[in-house]
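Only one chain comes next, encoded as structure tokens, the form predicted alone.
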Amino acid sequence: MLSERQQLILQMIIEDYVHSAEPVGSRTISKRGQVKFSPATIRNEMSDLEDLGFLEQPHTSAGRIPSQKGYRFYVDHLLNPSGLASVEVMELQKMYVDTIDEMERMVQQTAQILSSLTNYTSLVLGPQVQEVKLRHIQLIPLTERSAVAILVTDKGHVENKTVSVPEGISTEEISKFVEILNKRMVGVPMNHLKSRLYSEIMSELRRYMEHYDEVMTLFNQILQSGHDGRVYLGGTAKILNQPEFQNIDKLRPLLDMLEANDTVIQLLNQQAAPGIQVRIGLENEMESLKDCSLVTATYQINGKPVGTIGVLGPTRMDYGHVISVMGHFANRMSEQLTRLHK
């Protein structure tokens, strides 16, 4: 265990490189005013925390940057999360009363914002919600091989995305699909509707569909709208202000990775936990997130957790800051996702 003198060393070399990406030297943190050490003293405690591994020392700066330990240890017992400036109260409470009516505007402003309060990049799974079920599904042709498919739930939230018409399905086979749909598949949860299909309609559109393996492919083009998961992202560019990801060849696999939906999806549900989670360089299991932060936590509709939020940052990321925003992100989404799904 660190002593109480060293501990104070680390939090404010950690603290001061958060803000400057500077090497800190001795003589800076000699400076600060809750500091009564000599320079010498110090520099010997820097010393012992770099061979504890705690610090690193870049080239042949005289001064010393936090390491993955550093920032862990920092995290797990140094950290005080700050409360949030008045104007981002404000902020946060005005998204919130705003005209939000529906969940996907909800979460979409709330990538946006989170990235704009925390000066990094933003991750939003968008919720899964078993309990939202179909209200109406309309399929409107655009040309002969093109149309366009639109689902409504119960809870408003309407969804629509441009689908290819395989060749030979004709006007009337497309309306007498949607029919059967509609009759049979209203009121079944969103989660559930291929299953459902599988499950107890295929006879039926075997019966009355002539051209039935191209309707299940058009059907299957229909679900592919992100039921399992959307994913919205703020902030994308902020990567490229960082002192970190200025050598291309470092940045372009993060980029590449925040472009694949089904990893990033995949890469927030590892992180669903209860609470902030916080993973730190090399704790992040993808190659590409060896240099970053990413801090997590969950929202919920009614007690059960249905979506994470996320920020993504370089590790010399504001940890103190960062929490304390998520904190407040992820109850007054729960309250809101909550309200708007009664």
Given for the second form:
There are 2 protein chains.
Amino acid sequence: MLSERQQLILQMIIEDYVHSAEPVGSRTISKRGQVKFSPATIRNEMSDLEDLGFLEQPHTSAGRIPSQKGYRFYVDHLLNPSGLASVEVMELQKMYVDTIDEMERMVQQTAQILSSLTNYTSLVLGPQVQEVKLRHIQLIPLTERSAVAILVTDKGHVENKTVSVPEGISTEEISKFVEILNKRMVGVPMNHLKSRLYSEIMSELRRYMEHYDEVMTLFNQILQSGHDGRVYLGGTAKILNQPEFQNIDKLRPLLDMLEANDTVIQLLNQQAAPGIQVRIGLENEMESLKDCSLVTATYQINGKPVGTIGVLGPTRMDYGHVISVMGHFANRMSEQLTRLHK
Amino acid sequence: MLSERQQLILQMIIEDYVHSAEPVGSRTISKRGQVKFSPATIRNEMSDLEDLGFLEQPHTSAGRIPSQKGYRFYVDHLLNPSGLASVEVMELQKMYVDTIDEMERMVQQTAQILSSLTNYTSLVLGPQVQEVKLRHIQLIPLTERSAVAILVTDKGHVENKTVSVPEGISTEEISKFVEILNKRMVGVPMNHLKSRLYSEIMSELRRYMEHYDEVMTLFNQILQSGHDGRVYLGGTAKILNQPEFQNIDKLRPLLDMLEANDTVIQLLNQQAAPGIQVRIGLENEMESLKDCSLVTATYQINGKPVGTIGVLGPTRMDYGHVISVMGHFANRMSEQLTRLHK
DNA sequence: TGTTAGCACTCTCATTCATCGAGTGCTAAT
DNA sequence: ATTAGCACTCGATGAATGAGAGTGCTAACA
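For the form predicted in complex with the DNA instead of the form predicted alone, what are the coordinates?
In what comes next, the whole complex appears, and the chain from above leads the way.
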């Protein structure tokens, strides 16, 4: 549908605009050697591209800037991911060599590095503990009336919670209860724990437990956690580098959004298929992101996607660079995490 | 040193400026009833106050604004903390009633509430786990080569870490090792664990352990944590509400600073004495805070200070309100935390 | 002696206006 | 199909202007 030449011109406009953040004029393109036509010819093509919706004009006598559709076409058809500069690869490696052996911390660091390599804001969604099974459960008394409950999953993730011990239960009863749980519930997916308890071992509990109700209260307290899926941000202030956000009123909705954890989680969770995904402007379905693009990728443990990393920048974003950085990143993270958990 | 009238005028200027963010003129003060002098008289006093360094003039023909010294005087001598509006007290209570029974999470929430009540950015330094003693240690195997180490402190804080198990050690050896630790190390302050191990039970270990070196490797891995002293921010974007930070160039250093965790920790740690502390402008010893004030307070567990909360706003800050909110907050937090930990 | 009225002066801010230049669109020539 | 040429548009820049807010000073007043 688009001629060779149109594609070339579109590409040049986008790549120029990505760096200059200024509307691109016909003369600029013509001078750049790459294409050997006069400004007038280019003007004609640009006019056509505008009619087709790939470009737009801020006002009558300015150059053209890419439209959302233009970026989309660029990402889908014109982009050949630039390789990483060797400096970048080195930095990447260095960061991961430093024995980051605790999962949570690694994820957090990832956000930092990702942001510093791309110069945009990064969003990282910690590993979602889905389909994770109980490996071990334990209750450690602190006082007569409180205790720490510890749940360990088969992936090595640990959740802990301080619970208050209902009056009337004896220490023996508690340890008996925990013992039963460890005997019968290990291997059960975390999100099924509750129903499994009710369906399968209720009767057994009733038999052993004198204070059945209190024990159940305790149990419910323990399960009320769900710590998973935390978000880490990196380089929030990097947004300020972008000329399009020099205006406070543009800035505010963005910062507000980044502060609302839930929104960010929702945003990152929209990535369904594995691989790298680019969402441009309003494709994100959030008004506050209408001038932003979000590049996301999933990372895996043992080939199963467990989390998402993302880079948030202006629609005028260096897609090639970001995409290649993301690719490397997702791979490295997946490797590391997999190695970490078996 | 300052006459009654001068103090009154200074106070009025500050309180006006805090809300208007505009230089205050003599007529404005005169009109306000509070003081029954003509603009001209007030002008004279203002001129004196400027000579004394309590006020400054943005330019020749503008009103006056308080100087850093002016704020300092105000905070030290003129401030009578306004009580909390009952709405605020209610919100405060509501937040804490909702079973926040996990320490970490409570601290995090505190940042949110603090910010929403003051309309400034809040900084909260999580409880510093000093002088905390080991209550229980456990190692849960995941695979042959990895395990999760769990340390529970006497305050109910849980730290966990995935460790790799050195080749050659048997399961029995590990559980024997853990058993020894639990027998001999419980009650030892966390930061003395290492030295205690070397000084006291090394010989015992040598006797029981076939693979002594490997066990020590494992132990060192376990101790390499130190998770304490995390920072939580609330309402970062609130800075944008302040007219003095509408300018991106003023904004950037601030956001940069807030993003650097270490800096924030350092900032909050500068509070030595318990109680509420107000640091105005450059008193913070950070260039990026020259137009900001920081109100901090410590919170306690059993009367011992363990952490700091802070509110960051422009020097033109509603000190009275912030201070009273902070007071209530620090108290409530201390109560809660103390109750939580025995 | 402390207070006030009056007035000239200063400085900022918003508005207006003219100018400049980048860039387009169209037409006619190649 | 391409290009040169030219009139035209529109934002950005900067100077000029006037209004408004507020001061500092002087002289009058209680």
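Between two forms, the rigid core is defined as the largest C-alpha subset superposing within 1.5 Å. Positions refer to the first chain, counted from 1. Owing to the predicted nature of the structure, the values given are computational and were not obtained by experimental measurement.
Quick one: once the rigid core is lined up, does residue 176 have its C-alpha move by 2 Å or more between these two forms? For residue 176, whose C-alpha is compared between these two forms after core superposition, the shift is 2 Å or more.
Any CA movement of 2 Å or more for residue 140 between these two forms, core superposed? Yes: residue 140 shifts by at least 2 Å between these two forms.
Exceeds or equals 2 Å, Cα of residue 202 between these two forms, core fit: Yes; residue 202 is a residue whose C-alpha shifts (by 2 Å or more) between these two forms when the cores are overlaid.
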